[in-house]
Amino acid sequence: MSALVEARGIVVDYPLAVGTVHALRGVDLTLIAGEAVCLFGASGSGKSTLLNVLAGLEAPDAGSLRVCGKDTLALSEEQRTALRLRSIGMVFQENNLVAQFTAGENVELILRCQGSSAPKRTAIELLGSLGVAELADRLPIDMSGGQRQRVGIARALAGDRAVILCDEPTGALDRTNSDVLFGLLRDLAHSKGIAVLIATHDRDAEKYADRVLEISDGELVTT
């Protein structure tokens, strides 16, 4: 399978008055199409920083990064934003849905930004593929945590994005819903041929992963 993300020697430093924090220390990472990868690490280990770099939200101080064949570090901010919109979906602990929009409208928003010719129909299809089509007209406040996360995943998948990055996606869910979500992300990776990276504290996620990584003090290792 093809490599959708290739990061080499990624370094991120945060200069502070009390000294420099080495958030990432020469991280190498490859994500393959059709693969679900779990990334474990304690708070402050560098998980979120790595996801932000992979998504093009933060520029590293050193290293190289290719996403879907693009040298992202050579792109302008506008070009990185366009790449994110087309190719990279993100799922967060709090799902970041627009509170004033229904589930359907939240997914439609991304599709409209991508120039979809049928955003409403496609949004319903995406929600249906995740088992929540009946929520299309419901506001986030009227959904359970698990339902909101499914809508968030539908939004992340909008436009056939090739890479899905998840930052503690089950942090607000109970055990049952967490297991369902991990299984869903794995199945999406396998069925759609996308690369899924799940940064989490939840060790139960390991049984749903094709590969497990650990990050400690900014250094990445394969377990």
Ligand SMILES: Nc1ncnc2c1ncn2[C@@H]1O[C@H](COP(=O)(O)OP(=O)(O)OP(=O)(O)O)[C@@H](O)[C@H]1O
Contents of the next structure:
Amino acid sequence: MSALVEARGIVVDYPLAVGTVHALRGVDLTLIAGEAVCLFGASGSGKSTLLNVLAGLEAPDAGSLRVCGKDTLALSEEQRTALRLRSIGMVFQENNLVAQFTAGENVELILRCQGSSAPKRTAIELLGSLGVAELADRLPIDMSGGQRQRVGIARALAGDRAVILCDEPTGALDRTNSDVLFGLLRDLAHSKGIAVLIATHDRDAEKYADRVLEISDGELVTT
Ligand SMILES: Nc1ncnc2c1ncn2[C@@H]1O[C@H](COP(=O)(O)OP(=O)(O)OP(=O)(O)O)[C@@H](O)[C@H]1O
Ligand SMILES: [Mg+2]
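Please supply the corresponding structure for the form predicted in complex with this ligand (the preceding block corresponds to the form predicted on its own).
Okay, now the whole complex, with that chain kicking things off.
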């Protein structure tokens, strides 16, 4: 099995006016192709920080990181962005759709960047798999929080990425839609060989996971 993400000894410290927050204290994490992994942890335990580091959005203070075999910390900013676009889909805790674009256009954007032959049709199909195809022509401001989150998930799934990182993907969803989403992510991992990491408070996610990790005060504990 190939390791798509290999993080070793990841340390992130945030200096404060007084003192330092040790957000990650030497985290080791490997994600294998085809597995869906859940990351549980209390608020402030370091989940978002870890996902941001894995995605290359935030540089750690120490440690090493390989994504799809590449030493991402040795890449230039430009190369890292290109690798992220090609290889990593992210679902953010805070919704971050492009406000001026419709739901369909938000998903199409990624597909076009990747040279998709039918971006419009594929975007509608992806939105449909999350039950929001009818929102394709609607702007984010005209949707509910849960609808926006599902569009964000469709966008993360666009473009056949090797790794999908989800930060509280079901925070704005009801029980039924949360279950649909966890099931969808697990099926994608298994059928397409994607490595999926889901940071969540939702303990129900556990039944869809191949592996469960727990982070506590910046340290990873495997349960
Ligand atoms: N930019 C920052 N500056 C200072 N401290 C920060 C910053 N970002 C995060 N932290 C701190 O780092 C720690 C980890 O934060 P992080 O956002 O990773 O937690 P989390 O597990 O995602 O929490 P939640 O479940 O509430 O989203 C927390 O103590 C937080 O206050
Ligand atoms: Mg968070």
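Positions refer to the first chain, counted from 1. In this text, all values refer to a predicted model and were calculated from it rather than measured experimentally. Between two forms, the rigid core is the largest collection of C-alphas that superpose within 1.5 Å.
**Student:** Has the Cα of Asp142 moved 2 Å or more between the two forms, judged after a core fit?
**Tutor:** Indeed, Asp142 is displaced by 2 Å or more.
**Student:** Superposing on the rigid core, I want to see if Ser76 changes position between the two forms - specifically a Cα shift of 2 Å or more.
**Tutor:** No, the C-alpha moves less than 2 Å.
**Student:** With both forms fit on the core, is the shift of the CA atom of Lys120 between the two forms 2 Å or larger?
**Tutor:** The answer is yes, as the C-alpha of Lys120 shifts between the two forms by 2 Å or more after core alignment.
**Student:** Leu130: how big is its Cα shift between the two forms, in Å, with the core superposed?
**Tutor:** Its C-alpha position differs by 5.7 Å.
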